[in-house]
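To begin, one chain is listed below as structure tokens, in the form predicted on its own.
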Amino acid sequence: MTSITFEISGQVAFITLNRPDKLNSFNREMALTLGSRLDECASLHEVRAVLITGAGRAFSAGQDLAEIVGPNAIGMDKILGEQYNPIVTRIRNLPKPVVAAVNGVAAGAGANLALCCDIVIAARSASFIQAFSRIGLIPDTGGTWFLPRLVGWQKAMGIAMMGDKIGATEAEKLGMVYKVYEDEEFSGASRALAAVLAEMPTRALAFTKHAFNSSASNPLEAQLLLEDELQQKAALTRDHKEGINAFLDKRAPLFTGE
């Protein structure tokens, strides 16, 4: 069984985490494939929205400690290194909007990899849990940089350090989560919220991508310097001359993503 289904339709590559019976608990053979898929969508003109969620009860329950134990253990270097960092890179340049559908509990680096995602929804049963400091480690995967600046200083030493649970309901209102979904219909909202991602004007959401990335470090007369020069760029866009002929029509746009 493949760690790593992969499908595009409509315009969406779905993305769902493979390994059910380990709640879909990173090895290295799953990190590292889910990396080169990353970097199939960021490749593949047809692909304008990336949904990853999990197979099964779970998004993912982080790092399969089996690989980090024992005569054949792999170091933190590498898992770091070589698996989520760059998993973590690859999803925050990618020039296309990533969705993160958590479909149930996603904890340590699980929970971390659907936070760096640009969207973040979830079924109603879900859960986040930084576990970290439950085995004596630190939040990986970002988390040290995604939690504070989601949920305030505070909120992130609290969840970090405790290492509670937080339901999705509770999520939502902390703003780790932009929508929640009853269970029963999550599956289907979270495919329909990605179609409607991919049939938007791609570039543009691009470039806000790219904005709110830079906007971490950049004081603000940098920041109002960077949305000028997007900004130009976006309207030399035919999407943007769509957009505008769209509205003068009375009618709904149709964005190719170009």
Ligand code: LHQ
Given for the second form:
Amino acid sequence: MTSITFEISGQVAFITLNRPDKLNSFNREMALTLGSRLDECASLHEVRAVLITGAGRAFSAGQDLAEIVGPNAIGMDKILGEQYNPIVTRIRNLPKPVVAAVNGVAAGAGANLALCCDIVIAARSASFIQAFSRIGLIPDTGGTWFLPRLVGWQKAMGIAMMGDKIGATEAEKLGMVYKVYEDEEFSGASRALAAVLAEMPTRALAFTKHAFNSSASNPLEAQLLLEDELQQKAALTRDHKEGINAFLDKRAPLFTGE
Ligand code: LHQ
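And the form predicted in complex with the named molecule, for comparison with the form predicted on its own?
Entire complex below, previous chain first.
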């Protein structure tokens, strides 16, 4: 059984973490395959949005803990640098929107994989656990960067140190999640949301992502200059012209991602 399933439909790449009997925890092969699939999403012109979700009852339980013990254990020196960090940087740099559709529990690196995506949606019964402190580790996969930015320093520190299970309803209130959908409508709603994103002006969304990424380290003056530069680029796109024309013609725009 393949640990990552990949399907392109209606300009959306659907990536499913697929080790349901192990709650989609990541072994090395699965992490490296996810990285390759994200590269494909970047290079395939027909992909205009990406949706990552989990098979079965979990989104992902993070690192497969069985793989880091015993004589054949993968060394800690190889795990973050080779497996998880490249996934986070690929998602942040991918010039297309990436949605995490958190269908169930997301723990450890699984939680932070979700939080590094552009839009995080969750099923009502989903949950997020910074499970690291329970096993004597620190939040990784970008957790120490994303969590304080999403929920503020104090909530982030509490969540990271206590390893609390945060349900979807609370996660939405805290700002970890864009929207929560009832379990029975979650699959359809997440596919619909990704389909809408795939029909939006892809280059403007990529510039938006670039600007948000840069805002994390830019002073205001530099950020204003970057907005100016990116807005000028956006204004040259076909989709910008189409958006204006459609508005003036009182019709729905047809964006092509050009
Ligand atoms: C698992 C796992 C799992 C293997 C459930 N591994 N089998 C980076 C750098 C280097 C090293 C370490 O890690 C990292 C990043 C990280 O991600 S560290 C954090 C790793 N993750 C965890 O510590 C979470 C461990 N899992 C849990 O705490 C629970 O399974 C949760 C709360 C996620 C779900 O609990 P339950 O709903 O009660 O399910 P369960 O515990 O019964 O799990 C179901 C099965 O999945 C079970 O297998 P079995 O054969 O007994 O049915 C678990 O052993 C397996 N599983 N997580 N991470």
